Amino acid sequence: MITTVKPLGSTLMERIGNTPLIRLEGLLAHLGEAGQEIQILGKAEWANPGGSVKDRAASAIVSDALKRGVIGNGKGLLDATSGNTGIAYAMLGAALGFPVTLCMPSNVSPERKKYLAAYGAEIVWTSPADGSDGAIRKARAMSAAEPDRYYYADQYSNEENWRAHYRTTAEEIWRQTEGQVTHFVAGLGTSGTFMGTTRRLKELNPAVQCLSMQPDSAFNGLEGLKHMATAIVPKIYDPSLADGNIDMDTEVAYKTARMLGRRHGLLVGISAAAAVAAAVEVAEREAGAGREAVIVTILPDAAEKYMSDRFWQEQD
């Protein structure tokens, strides 16, 4: 046996994080010379082995659960998800040998369903009308009914969610920008990415402006993001950490996704497109005030899980 070759599970874990930070050029041409003093940088989280930013939180949650012995030996992991965290759990469960059960709205994209089937996760479908909140309620009920069968990971309340970003995402952004980041923009779903990254960036430089982004209404097409005013609010969410919030229109996000693909050769997911649109909004504000800025945003995933959506075919 070749002892220097690592097991698959540990190799997957080691590949999570240290994603590229890419410069999004050409987005601010309409600002003229003022736009030349501003950079928009995107964290390319699709480079994670499971294809999304959720690999970070999922791996931290799984590592903690394994360490405490609450999964394994037949006891599986249970959680509610809109897709990407579930895919990360399913990947890790298959590699590390524990069963994964996921509660999900049945209207998630066909691509997400195929990924989960390929990894062998057990899916409990919930009503599309109830969104991610319906999946949360179902997972809670299943955990309460069979506590010996499931470890309910509860990504919306699990402190390991935001800690993963405190330990990794923020440190990477700081290192990759050589400490020059002035603004951080991220969408709110579980809120873990924003909470953890913001906490650490504020420790490194209290002057960094951290702005959250969320859908502008309860009825929206920004899959994975929450309209906090009308949703079950994650326990890990602390609105006081944000220096401001940007409400995002679904059609603006769709238009931005098409623009990034057609003009820049960059195909990203819907929440990533929304994050770029929010970053452009921040850039326009800073340019209007005559300030320089280095704006970093999170691009949670690429577009392969959304290609069946019809908005790609629309013309602008």
Ligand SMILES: Cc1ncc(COP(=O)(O)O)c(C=O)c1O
Second form
Amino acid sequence: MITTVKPLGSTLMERIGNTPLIRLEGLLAHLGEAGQEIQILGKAEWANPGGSVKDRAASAIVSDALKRGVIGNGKGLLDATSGNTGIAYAMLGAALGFPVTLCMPSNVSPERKKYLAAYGAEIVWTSPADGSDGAIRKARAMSAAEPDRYYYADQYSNEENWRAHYRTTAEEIWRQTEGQVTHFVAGLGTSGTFMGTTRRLKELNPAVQCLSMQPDSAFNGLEGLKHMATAIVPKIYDPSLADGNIDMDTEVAYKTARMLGRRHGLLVGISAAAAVAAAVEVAEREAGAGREAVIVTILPDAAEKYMSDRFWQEQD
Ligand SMILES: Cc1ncc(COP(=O)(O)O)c(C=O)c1O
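Here we have the form predicted on its own; I need the corresponding form predicted together with the ligand.
After this comes the whole thing, all chains and molecules, with the earlier chain placed first.
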């Protein structure tokens, strides 16, 4: 055995996090000189081995479950997920050797279905009409019926979800901006990214303004994000932590995704485009008040899983 070469499982775990922080230039030209005092920086979360920000939460949840012995020896992990967390669990299950069962609405993108099948996860499809909440109800029912077969990881209630971001995402942002971050903007799905990163950034500097972003209506195309007023509210979500919230229109996110691809050579997922649009809104506010700002946002994934969506073809 060559001792300097590591096994796949631990290599994957080590590669999660420490993603690049990218300066998004040329987004604020319309603000003239005031825009020059403002930077928008995006965490390139597609650099994680599973291709999304959800590798962070999934690896923390899996590490905790392995440590407590609630998965392994044939006992599998079960959760409800609209895609990225499922891909992360499926990758880790295949690499570390535990079965993964996922409940999800059958209308998730064909690309996501292909990733999950390729990683060998078992999928339980739920009705698209019931959205991600239908998948949550199904997972709850399955774990209640067979508690010895499944560990229900419940990313919406699992404290390891936000703790992953408290321990890693926030520390990385602080280090990568040399402590100069003034604003943090992130979309809300389970809310783990926003909660964990905000908690730690506020400890490091209570003056950092933390703004959540969510879809502006129950019916929206912002995959991965939740309209909290009409959804089952995640247990880990505490709205009082946010300094403000930005409601995002799906068409604005689509348009931003096209603009980032066509004018910046950056193909990001829809929630990442929504995050950039929200960061631009914050920049406009700060420029209007004549303030300097270092605005950091999270780009949860790249465009590859959304390429079959039609909005890419529209002209602006
Ligand atoms: C593409 C995408 N964006 C954003 C999020 C939201 O992240 P969080 O669950 O940490 O709120 C998710 C979560 O699944 C996602 O898949």
